[in-house]
Amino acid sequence: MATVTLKPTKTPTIMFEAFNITPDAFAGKTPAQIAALEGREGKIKVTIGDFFEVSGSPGATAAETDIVIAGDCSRVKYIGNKMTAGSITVNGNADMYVGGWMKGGKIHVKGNVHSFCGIGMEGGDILIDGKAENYVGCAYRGDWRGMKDGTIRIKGSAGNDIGTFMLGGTIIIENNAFIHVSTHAEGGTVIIKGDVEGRVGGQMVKGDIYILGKVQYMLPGFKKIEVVEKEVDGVKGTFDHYIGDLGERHPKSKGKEIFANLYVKAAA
């Protein structure tokens, strides 16, 4: 795989909207052409070369292109925006919208990410070694189409509104989360290996949630129906199985209502 390395040379005064840092945009270009690709800093048009030193060569296609960002991107937004193939590695933190609307490929951030990671995601894989802020795998504000496919794995903790309006795919939080998990979801799977404060599955129609820790405040719209044995992301355990949100309208299959599933690890 051909590799392009971006080395940060300057910290943006506001935020750098780097929507062209993708294998799709880099494929087949020279380092000078990559450096000339456009971005935004507020209302001002800027280029990748204003903030990064570009070296190496991309592949002829996105699938043959690997991007390595050799430094912190805490003030760089939209890394991997709408990418379809290839890979991106960030050796540091990244700002909002990592992997937003991506359709394929892989993104690995070795630090933390800000909010809206994987927003509107349609495919591919995102791995975050640190923590994530709010709105992981959610819909754009005002839209009802959240994450449709792919996998997001956060090794640290996450904030609120995980999987809002989620339609498909998988989100795994390996530590704790705050509130609002899979709100309005109509599909997909969310796995939280730590604790959640509450508001889990509010107005959820379809999909699955697995909580391997504790839910401090359960919503009244979920009803416990059974105790089951499950293996979830390599962890075996006994789970209390709830269905809901009972306050919502649910589709029917062969005359039987389909509910969302919430599995909470049973107390020892």
Contents of the next structure:
Amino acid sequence: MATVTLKPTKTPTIMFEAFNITPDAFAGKTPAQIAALEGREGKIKVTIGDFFEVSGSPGATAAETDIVIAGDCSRVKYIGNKMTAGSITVNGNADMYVGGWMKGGKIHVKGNVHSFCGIGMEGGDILIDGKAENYVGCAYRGDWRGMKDGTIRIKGSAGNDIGTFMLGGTIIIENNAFIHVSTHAEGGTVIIKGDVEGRVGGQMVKGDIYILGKVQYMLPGFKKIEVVEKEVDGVKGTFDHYIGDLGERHPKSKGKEIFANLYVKAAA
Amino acid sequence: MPKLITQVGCPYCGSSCDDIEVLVSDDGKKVLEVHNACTIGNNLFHHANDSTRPMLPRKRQPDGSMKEISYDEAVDYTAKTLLAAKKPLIFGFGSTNCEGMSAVGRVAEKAGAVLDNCASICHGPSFLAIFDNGYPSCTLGEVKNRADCVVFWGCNPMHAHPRHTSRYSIFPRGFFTQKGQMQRTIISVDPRVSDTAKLADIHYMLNQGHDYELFDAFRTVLRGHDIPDEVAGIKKEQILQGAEAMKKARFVMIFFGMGCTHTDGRNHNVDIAISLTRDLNTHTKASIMAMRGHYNIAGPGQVWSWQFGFPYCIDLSKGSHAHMNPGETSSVDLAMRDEVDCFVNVGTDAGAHWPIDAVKHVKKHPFITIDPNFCMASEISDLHIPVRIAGVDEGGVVYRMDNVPIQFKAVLKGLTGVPSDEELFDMIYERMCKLTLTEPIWLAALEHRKYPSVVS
Ligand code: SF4
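Can you switch from the form predicted alone and show the form predicted in complex with the partner chain instead?
Whole complex next, starting from this chain.
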């Protein structure tokens, strides 16, 4: 694997929209060519070289290319946008749209990320060591086809709108989350290891949610049907199994309605 | 002889009453009497008589004072500032006509600006819900003629839209609702005992911020499932009673306001309200409508959706396409994250309605206000450009809250030399084209364009 290192040299005044920081765009280019790749700062066309010092060299294909950003990207949007392979490591924070519409490869952000991390994701892995703001693995506005595949793991907490309109894939939040988990989802798995304030699985058609902490306000559309033993992301436990959202439409299979599943860790 | 002008539209709240009569003085310069309007509308017309209304732009001087300058200078400053900024934000349009909204589209595109309207801090979440879940809506005429069960969810028209209840929703006698209020079941959902709640047959005084749960409870009940004994602070029996009232009605109308769009969950509260409306249609007829605040705040949604494909939060800085994603391209978020470096406030008062921190952020950069009157925003601006008052001394098209277009009339002769929003934006656009050595593109608008014939 060949590594390209980007060292931040300047903080953008308006956000830097770096939709070209992807292994796909970097593959087969020289550092000078990478530095000349386009981005946006407001209406101004800028280049990656305006904000980063580029060193190392990429592989011939995206899959053979690793990108390391050696510093903070708090004002850089769209890192790993639509990437298909390879890897990106950010040694600091990143702004919005990390791994947006990503199809494959790996992203590791060692700090925090802002909203829309993994929006419209179709594959690959995102690992965030810090916390995420809102809209983790959500759908783009108005799109009823949200996250399709891939894995997002947030080690810290997350805000609201996790996995909205989700169809597949896995989202793991290792700490607390605020409200709206898997709203409108028709598939996929969301695991929240901390507490959630509420609105878990609202308007949810299909899919699974695991809450290892507490849900402060349960939705009235979820009904407890049984107590089960489960192993979730390496944690064994007893869970209350709810089905819902009973207020929402549900598909039928062999004459029986299929509901979404919500597993909440049973009180000890 | 004073002249009585009839069928005048009131340029204040989203009810956009179009049955106002205004008596104006001989010379057409003073409003003498206003008939049919509520107190707010009445006052609005009389305000136009104010002799202290600004007639020239004012620019902030190095010593902090404001000095009157000519319109040419103001247009030049605005054009140059917009061109120099990396990402200007043009916000407002709560109170102006569609002609102005259309003209600003050209300016925003040329400036690579973010174009946003007051929906951003008001009914924007409703748009997001509509994108996600559709909008089974109707006109206010249908409400008047058909609705026999009216739900006011998180809104208080008795104060915010004073004539809404008498013209459309509670009191009027319509074709199928000839007994008026007697025939209508009124349901109010509000954590406070508002004046609308006092009129209601059923008042759900829910725990604040738990609207989503209550909507979900109604939906669950309508699908024949059981619910917990208490949801969002409301007893199960009460919920069953309301669900039954809605099911039995011939036409259910749900009106929702800021209580849904600006409490936790925002767009999701509206989203599930839309789902509930859809569910109700398996039992009876049901429809839903946003209680839009201003008389033409539905206008930018219509005009800009036609121009750019999006109703609000439109980022035109890309040059090649419009990008919209509230949370990122919404005005307050842009301000709080220091993503804009020039702010133009049009026909609204960001100084009064924005969070103070957001105002502080945009205040670091050039701040221009385009508004007929003095307001908080105009007083902290670097430049204040007065324009005519749409609906009073300037006519135009407005969209009522149900997205019905209405032609509003000018009742007064405008102040001499003061342009309308449309004329001002055309002047700014033309100046921007001159400065960038490009040809202005007027398309079909050119023939209808009033500038520069009116402004001397
Ligand atoms: S209800 Fe609204 S539109 Fe009608 S007169 Fe009053 S302020 Fe004007």
